[in-house]
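The chain below stands alone, shown as structure tokens; this is the form predicted alone.
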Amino acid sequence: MKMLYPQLNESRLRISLDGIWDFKRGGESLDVSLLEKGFGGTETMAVPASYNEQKSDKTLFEHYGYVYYQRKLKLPLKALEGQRTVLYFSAVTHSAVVYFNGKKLCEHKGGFLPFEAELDPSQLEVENLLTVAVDNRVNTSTLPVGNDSHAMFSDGLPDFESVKNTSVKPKNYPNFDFFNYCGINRSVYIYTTPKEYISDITVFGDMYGNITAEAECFGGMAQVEIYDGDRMVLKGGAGESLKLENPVLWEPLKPYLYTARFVCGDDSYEVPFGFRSVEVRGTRFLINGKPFYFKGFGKHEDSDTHGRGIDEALNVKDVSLIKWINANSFRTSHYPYSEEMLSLCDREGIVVIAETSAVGLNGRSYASCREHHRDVIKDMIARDKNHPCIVMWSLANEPDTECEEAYDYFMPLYELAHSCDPQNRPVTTVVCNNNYLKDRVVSAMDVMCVNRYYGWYIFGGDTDAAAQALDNELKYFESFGKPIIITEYGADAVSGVHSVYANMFTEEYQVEFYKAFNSVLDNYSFVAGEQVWNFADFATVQGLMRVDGNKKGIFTRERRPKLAAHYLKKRWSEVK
């Protein structure tokens, strides 16, 4: 679905609906009466943010099924007269049903991309009621993927009477290793446009100064003006051939942004953009014709209290730490990040691999996820196509790529991503199969992206064996003649736990782990990058392998550096 992020300018009004909403917990069935009639006086909940940790209540933290958000809206009806009025949700996790003044407005599946709906002027009142039902359940048809609860308890458990006769409360069983934070996680707006309006924009420039500037307009034709700061440098019709001589390029960590201003009738919209080119040539990844080496992280939108909710102050802090440690990139593991974060990376020069929410795919979910997966790819690229910080699309994280269906599943998605992207950026799928000889997907991608944990899940505690195993694998992948990025590798380190023997879970072992891995990566010229797992400790579901979350962070969840941060800061100052 094509849409533009709500913008406040001379032709558009934007009203934020962020704040404290009324909140009510539900069950596994949708209660339409709450949507039609509303409710009140139950609980309060902040928007935007995940609901799980806003209350000191374990039942809400582990809630399964629907919750309901509600707020009353007083609208400036005179200001809205003659305008197209739209309700916009930046992200509701994982699915939403929206009612406005007791009537169904829209519904949406997919928790990390926006959706919107026009409001009927005849239904607008001075005081209005907006109600949203949010479902947090994951299963084999959702992205990210959830496990079937029956399968979880029918396979692998002892055949004891005490087990067979025990009832288990309904809950999510994620097939992914991060906590299932849910709710209205990003901002909500009402915005207006004139009746003749701009519905979509494509704008980017290459390293030679050629500009693609196109607009879809409802009811007219668009003109475009290109600005360098406050100075207009080009003007023409949207869709015409435009070229700027000697542009300042958008470079990693040295960004430079121009602004494209589109005008259609009484409507206008501005988009920052950069001049830069991306190409895979042989075993090299090139940005603006120069080899680029990815130094950085897998990451999560994750913090205390906010959960997966947007936190712009934390985004600024994270980008600052990325620069402090001499990194240059991250992957949006394992879902599309907020538009605000991508815009910040445009401004700061951080290179991004943008990933869909297809994490946990396996043979059981391929058939049931296919169409939804296609929609997520199309919607992600439609939303994010103009960001110069994005240099590659990732279709999925760690799917089962050994099964027979894998190639036939992913290659149409690979072609789809290329066809959707006007810049035709490289496309990858991030894999993590233990038997890489049986992988059916990674070598077919533009860039091979591999997650590896030798020295942790395999050969735990033995960094010499880890280095040997990685070396053997890289020798195999070298034969494909494509660049490879190690998109995840890491070891848990509990902050403050130390040992002279560098045992597992100590900060010292995490450093030795990275030293062993990196000593092998440095021997292969087709290695195009290293993105360690993870930027910061993050929350997960309870389990024997996770003590209060995943501790593979280079920084703690509070963003305090571990020993490995200082090691990587030095390494990345030297590796170009």
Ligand code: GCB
Contents of the next structure:
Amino acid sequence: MKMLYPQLNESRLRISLDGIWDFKRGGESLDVSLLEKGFGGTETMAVPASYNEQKSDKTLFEHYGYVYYQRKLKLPLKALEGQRTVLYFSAVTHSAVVYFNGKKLCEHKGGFLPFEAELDPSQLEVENLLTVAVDNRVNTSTLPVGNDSHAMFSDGLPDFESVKNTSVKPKNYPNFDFFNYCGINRSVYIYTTPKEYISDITVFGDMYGNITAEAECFGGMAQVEIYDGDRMVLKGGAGESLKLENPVLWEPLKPYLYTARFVCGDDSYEVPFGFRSVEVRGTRFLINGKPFYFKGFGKHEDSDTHGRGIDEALNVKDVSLIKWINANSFRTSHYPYSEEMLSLCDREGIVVIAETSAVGLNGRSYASCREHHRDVIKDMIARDKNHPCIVMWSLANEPDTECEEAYDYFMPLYELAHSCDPQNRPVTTVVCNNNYLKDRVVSAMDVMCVNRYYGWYIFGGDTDAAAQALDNELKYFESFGKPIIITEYGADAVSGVHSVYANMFTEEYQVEFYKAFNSVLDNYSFVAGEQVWNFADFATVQGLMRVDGNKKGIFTRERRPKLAAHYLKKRWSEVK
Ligand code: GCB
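The form predicted in complex with the ligand, contrasted with the form predicted alone above:
Every component of the complex follows; first up is the chain already shown.
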């Protein structure tokens, strides 16, 4: 779905619908009457944010199935007269059914990308009712992927079925390691455009000053003006070839942005953009013709109370910590992050690998996810194609790439991503197979992205064995003649737990683990980056492997540094 982020400017109005909405818990089937008629006796719920932790209530925390949001809204009908009026959701997790004044407006599957629907002027009243049903269930056809049940310890239990049928409540079994925070996680807007309007924009520059500036404009031809600050430096028809002599380049940690202003009839829209080129040449990842070494993190959108809801102050804080620790990049593990975060990274010069929500894919989900996976790739690239901060697309995290279907599943997606991206950025799939010799996908990607947990899940507590295992694996991957990025490696460290023996779960072990890994990485010139797992501690499902969440953070969930933060800060001030 092509759409532009709602913008307030001289041609467009933008009305925020964020705030406290009415809320009602539902069950496993959709109750259409709640959407048609609205509901009374309601709970309050903040939008945007996940609903799970907004109340001190375990049943809401663990809710399974639908919830309903509603709000009344008064609209300035005079101001909307003659305009196109659109309702825009930045992200509803994982799927939404939207009604406006009792009539179905739209529905959307996928919890991390925007969707919108035009409001019919004849349907607009001064006082309107907006109702939204949100489903948090994950299964083998959703991204991220869910399982039907937990087989693990129930196998072989003689009376398992009777316990299951009587006491086990229906719940999600995520096939991914982050808490399934759901709800209206990002902002909701009503915006207007003139009737003749710009529906899509492509704009970027390369390191030589060539500009691609195109606009889809209903009912006319668009013009484009390029600004350096307040100064107009170029002007032409959208789609014409434009070139700026000696542009200031967008560089990692030294960003420079120009603005492209598109005009079509009465409509206008501005996009900040940068001049930068990305290329994979041999074993190097080049940004603006120079080798770039990724230093940074896999992250999450995760925080106390907000859950996975957008938190702009936290985004600013995280970027400042990324700079404090001398890193330069992160991956949007394991789903597309908010547009606000990407715009921030454009401004701050943080390099981003943008990932889809395809996490937890296995042979079973390949058949049921294919079409949705294609939609997510198309929609993510349509939304994010202009951002200079994004230098690579990741199709998935840790799918089963040993199984027979894997190659035939991923290669069409790889081609699709390339064909959707006007900048033709490199495309990867992040893998983590136990037997790397059997991987059918990673070496076919532009960059090999590998997650590795030697010293934790394999050879836990033994950094010498971990280093040797990593060394063996890197020798194997070196033969492909492509760059490799270690996109995850890490050890849980419970903040405040120390030991002179550097045992697992202590802050000391986390440091020893990174020292061992990094000493191996430093021996291989085809290693194009190290992104540690994870930036900060984060919430997960309960389980034997998790101590109140995943503690592989270099920072705590509150963003306080662990010992390893000081070690990495020093290393990253010295390395490459
Ligand atoms: C992984 C996953 C990540 C997990 C991490 C871990 O391989 O990609 O989602 O959180 O391992 O800590 O187990």
